[in-house]
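Take a look at this one chain, the form predicted on its own, written out in structure tokens.
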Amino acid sequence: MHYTNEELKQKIVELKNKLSVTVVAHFYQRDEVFEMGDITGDSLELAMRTRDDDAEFVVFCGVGFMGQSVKVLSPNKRVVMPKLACCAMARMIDSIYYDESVKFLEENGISRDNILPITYINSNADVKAKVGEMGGMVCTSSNAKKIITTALGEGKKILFVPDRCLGQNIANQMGLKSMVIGHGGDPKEADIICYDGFCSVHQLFSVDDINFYRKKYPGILIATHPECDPAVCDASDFVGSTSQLIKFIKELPEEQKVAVGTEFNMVNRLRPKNTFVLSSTKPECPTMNETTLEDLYLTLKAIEDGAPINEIEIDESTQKWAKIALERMLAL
């Protein structure tokens, strides 16, 4: 039988009520399937705050880096998702593509002793693992200045992966020196060597777009999201992550005019009036977008049938050090 969304929304309720759950939406989720969510907010937010939950099962609505972060943070949680959807992101690196940066490093003239790893939050759960073997550990577009300003307290070269956009606009901001692998430059010289790794979506976002807006709008602000292109952060007006865009677009006069470069359904939700998408196509997360309400509703009814769908399981070491790596970050 085929159910309209209105349909699908009123059994998705009368089932959480039912239930021992909890569903979790991030910001990037479709606008009906955000609605249906009882905790939403970014990446780390969401894990930590299901920390806190005592419901049985945690149903999330995002991507699969995400639901294995919140089974790290509470492995005794059973995570379900709607949708075994994988960040582009996540999937560029595995721990032997992570392994061989490693090699590089040590194969020019940097011990793997002197090598202190970062990765951002946007890896899967083995990658996270190996970063918290060797010491390191994780960091969001937020807290990724504060990781990385404790971490060269420590005199070692940072490996940031995956993500080369962020590694390279928080060595900006800084006034490090950073290269990424695989484009040039000697590892010795460099601050922060990172991964070449980058966000489908925030590479959408160009400064011919930010010339386009200042010309057709004078005055208005540009905000960029950390992701983007380091060319493209350079010529914004503020760079921030998506709760710190939130912030910032929330506390703006109402007549100030801003283009936001981050993802469509997050920018679309955040005011009625002078708040544009930064391109001039959609940009919009593939992977999030795999998730529907008919999935998220298919998922609750698995669950009353007791035959959970897409359960996440991690195997005990990569559980055990990817939260040694998810801890060291939350102790700061």
Contents of the next structure:
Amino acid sequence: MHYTNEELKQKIVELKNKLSVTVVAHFYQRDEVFEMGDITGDSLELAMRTRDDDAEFVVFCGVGFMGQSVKVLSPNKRVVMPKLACCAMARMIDSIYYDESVKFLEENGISRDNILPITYINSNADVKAKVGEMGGMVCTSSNAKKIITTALGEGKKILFVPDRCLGQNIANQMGLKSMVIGHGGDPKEADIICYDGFCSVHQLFSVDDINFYRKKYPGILIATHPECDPAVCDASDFVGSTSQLIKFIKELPEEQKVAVGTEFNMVNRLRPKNTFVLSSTKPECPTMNETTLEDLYLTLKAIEDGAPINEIEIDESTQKWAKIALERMLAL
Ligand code: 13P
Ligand code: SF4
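Structure of the form predicted together with 1,3-dihydroxyacetonephosphate (previous: the form predicted on its own):
Starting with the chain above, the whole complex follows.
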């Protein structure tokens, strides 16, 4: 049976009222799915706020690592995802590539005891567990600078996975030396050694796009996410996580033009006027966009029928160490 979006929304609201569920949605979700969220926010806010929520089921509209983070932090909750969509960046590293990165540092004269690993939250639970086991922690785009500042206090080399751009951008902001594995350079000379992962969506924004907008609209501001290339962030007026971008843009005077370098769905609903997408190509995150209203409805219906679908399960050892890595971050 085919339902219209309005019919689906009505059914979703009815099921939400009937069941012990909290619908969680990241800012990059399609508008109609985002609208159904009881909790919305950036990765850090979602991880923290779902931990304090007491519904039996968390229905997570986002990408796999986000749902996994909720399960890791709250093992007693039942976490289901309308689509088991995996962030393309998170998929660039697994525990084998992680071990190879540690080996690369060891082969270059840095002992294991001298490595402090930090993983961006955009990684799967197995990588977070490896990081936790080695004494490291998780960071998000909104707290990366703080986490790295704390980590540097230990006087060790930082192995930053998987996003080379976030790692390099934070290093540049803090006046630290960074390098990317596989791009040349001596790890002994660097403070932060980055794994060679990236977000294909944020790679769409270029310095040429910035120059184009500045020429077309003199006085325009450029606001970008730290997953963009370091050259793009260096040329921007403001760099921040999704929540930080929203706050910055909402506080601008109405007539101030701004071009934004992050995912399309979020930029599109920011402000009715004077807001531009910093790319000639529509920057949609394919995996975030996989979740539809129908998926959300079917997921809630399955809970009502007593046969939940796409439930997140994490083995005990991964759970234990990934939780330690996440909690070290939350403690800060
Ligand atoms: P935020 O932590 O800023 O929400 O970003 C998550 C993400 O996947 C950005 O591409
Ligand atoms: Fe992953 Fe990039 Fe999508 Fe964010 S925008 S979820 S980093 S693929």
